[in-house]
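Read the single chain below, which is given as structure tokens and is the form predicted alone.
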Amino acid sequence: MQLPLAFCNRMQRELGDDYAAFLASYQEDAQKGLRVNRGYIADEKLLPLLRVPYEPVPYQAGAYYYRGYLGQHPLHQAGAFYLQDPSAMLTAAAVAIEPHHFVLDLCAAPGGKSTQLAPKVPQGLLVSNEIDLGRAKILMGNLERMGYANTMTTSLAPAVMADLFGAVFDVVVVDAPCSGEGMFRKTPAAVDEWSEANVNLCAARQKEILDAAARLVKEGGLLVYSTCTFSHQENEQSVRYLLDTGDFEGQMPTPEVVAATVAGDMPFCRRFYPHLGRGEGHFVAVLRRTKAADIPPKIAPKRLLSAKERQATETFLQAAAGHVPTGELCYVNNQVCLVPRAMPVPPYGALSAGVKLGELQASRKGLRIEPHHMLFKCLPLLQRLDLAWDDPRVAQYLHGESLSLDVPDGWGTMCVEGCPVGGYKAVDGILKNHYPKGLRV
């Protein structure tokens, strides 16, 4: 591989010594990594399932490095497990977070942070948040893939999101978009993307991000920032852009992450380097707002369902799962959804909240449902078939096929290893796939 001579030249002054180890780094293989979602499945099961060489990350519970290929394996697809950059972790792992707290991933596709996130705050809540639309809709599938019910993902603007929010998170995640100079090995494609004058244009979008995310933190809360890439001017220089605004001071991370390099005079600062541990290059800082921000929200009441409208909906939800689950049922973008009562949702922007049930549609008889996706992911039914990740029939399926089979009538989920998959209907044994054609394999 062949890397910038500028970033070389910069990154041999910083290392000093340590450059010809930090050079070599790059000729070995980008390491891998994976989190067991333990909603789901749990790692004594799943990992011997998966046939692969595999050690535990030492900072997350629940996450192993691993070496080969595990993107089409059907309990991939059935979200037991997430595969995402071990260094990347860090992140998520450098702040204890009470299960009760508002967590917002602010710039957060395609949903590494956010899937780490959610089983952390099991009481509590997690608004997800993607300006780019496009990039917006996959990290909604991936938490859509994980079953994560306690979630919103929105495709708004920071500054527009502050404007809407207020202060009211607890912990606020940035993960900003920068030069990915700690990429370079992963992803070779930002070698060549990569120039000083993409650097200093990132550094100025990071700070406009950060101010947006300070109005986002409630005082006494915490604002974690994070990049991969290892530039002074987007790490150690955007953090100090925020301190001087008088408003935030550093924070240690937690223990797990203390032991990594510290960066400068900032020991609320780390920096993580391919040659001292496996993973690629990464930043984290941590810093709590030690002002209050007189900021309210401006988010309007949620569009509930009408008495016509709710008694159908709890019918169907009866009839499928035994029982109507907590929460409101409520309308985003024309999809009923259940959503926890504590979440805020905007008048404008949110791709989902909750768990998305389906869309209301007439029928001879009435209202009816057409279930969506998620609520075969996020929702125990009655009926659940559930086969071996190596039956023949799972990769059917996937394909998404028909399957002929003695079950009852109805709707149910198809589960992998006891993981939900998707859903079907069965009619006089036949499973007519309701399988997202999007994700078909």
Contents of the next structure:
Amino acid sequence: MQLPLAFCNRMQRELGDDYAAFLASYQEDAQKGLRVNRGYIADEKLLPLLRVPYEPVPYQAGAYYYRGYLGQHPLHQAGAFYLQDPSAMLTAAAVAIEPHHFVLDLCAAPGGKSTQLAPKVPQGLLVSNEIDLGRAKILMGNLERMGYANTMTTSLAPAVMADLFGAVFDVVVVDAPCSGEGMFRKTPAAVDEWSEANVNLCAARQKEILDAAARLVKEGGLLVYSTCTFSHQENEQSVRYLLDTGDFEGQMPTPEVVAATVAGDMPFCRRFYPHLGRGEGHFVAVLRRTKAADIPPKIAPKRLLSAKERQATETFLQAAAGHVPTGELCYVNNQVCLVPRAMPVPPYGALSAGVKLGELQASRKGLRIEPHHMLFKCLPLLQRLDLAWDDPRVAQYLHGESLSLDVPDGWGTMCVEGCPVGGYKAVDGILKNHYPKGLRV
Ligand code: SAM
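Show the same protein again, this time as the form predicted together with ligand SAM rather than the form predicted alone.
Shown next: the complete complex, the earlier chain at its head.
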């Protein structure tokens, strides 16, 4: 791999005697990692099924280094695990998140940090925002694949997020767009895109994002700043910019992350290098807001369903799931969603919130719900078909084929090793496939 000369010169100046080991690490393969979706499956059940060598990642429970190829595995399609560079897991591992916390992932696509954060707040909420609409849809797809019902996906500029939500979050994660120097091994295209001019551009953009992020953190709340680059300009200098506001102070990350990293220019700023650890390259810093940000939210009330619409939805839920789960039934992006009561839904910019149940449609028999894929991923239905991952019918289902099977008529969930993959409608012994066309293999 031909690394940019200006990058090499700078790293040599910064690393001194360590530079040779740093450079040699580029002769090795990128390190791979996975995180188990413990809401769907236990580590002890999943790992032997994957048939690859694995070892635990010390700073994130349920995360493993592995070798091999898992992207096409049916259990990946089912959301049983998420693939991620182990050093990228440092961001969400750096902060002690409480189960009830209200968390914002401000630059969230494709969802590495969000899928790690969502299970840390089982009684709380996660807002996953991505400015780029195309990438926000990928993010939403990943959150759906993993079945996280306590999340909302938005696609808004950070400054608009701050205007709408105000300073309400316990934790704001800024995994900033950066020059990607830590991606060179994993994504060689990042080498061609690198330039000193781009480092400058990224540093300026990071400050803009931090201006907005700072306005979203409540007093005493935390801001986690991370990048996958080594440049001090994009890392410590961005942190210094925030400290200079006088509203934040540095805070040491969790002991597990401190143990896995080396100190940056300030002791609470932590760096991860590929020659010192098992991963690509990362920077993380945790800051606490010490002064209140006086920014009131401008969130409008949710668009609730009419009595008739609510009755049709509840009748459907009662028949398919055997009960009506708690939450508010409202419209988000023209879909009927079951949203946690405490989740504020902005008047625009939200792609989904809570569990997307589906679309209400008028039929001869009255209103009916056309179920959304997320309903099958998040709500346990009464009817489930659970197959082993190597059962040929799993591949047929993932291809979009219908299956013949003697089961009662009605909506049901296709599961693989207990993990929900998607929906079907059983009619006269035929399981009509409701796995979304865009996801079919
Ligand atoms: N956190 C993600 C994950 O773990 O999967 C990776 C985020 S990536 C490093 C940075 C993201 O910031 C990109 O998805 C990019 O589209 C987004 N971005 C680019 N420009 C931005 C801006 N001006 N404001 C906010 N986000 C921006």
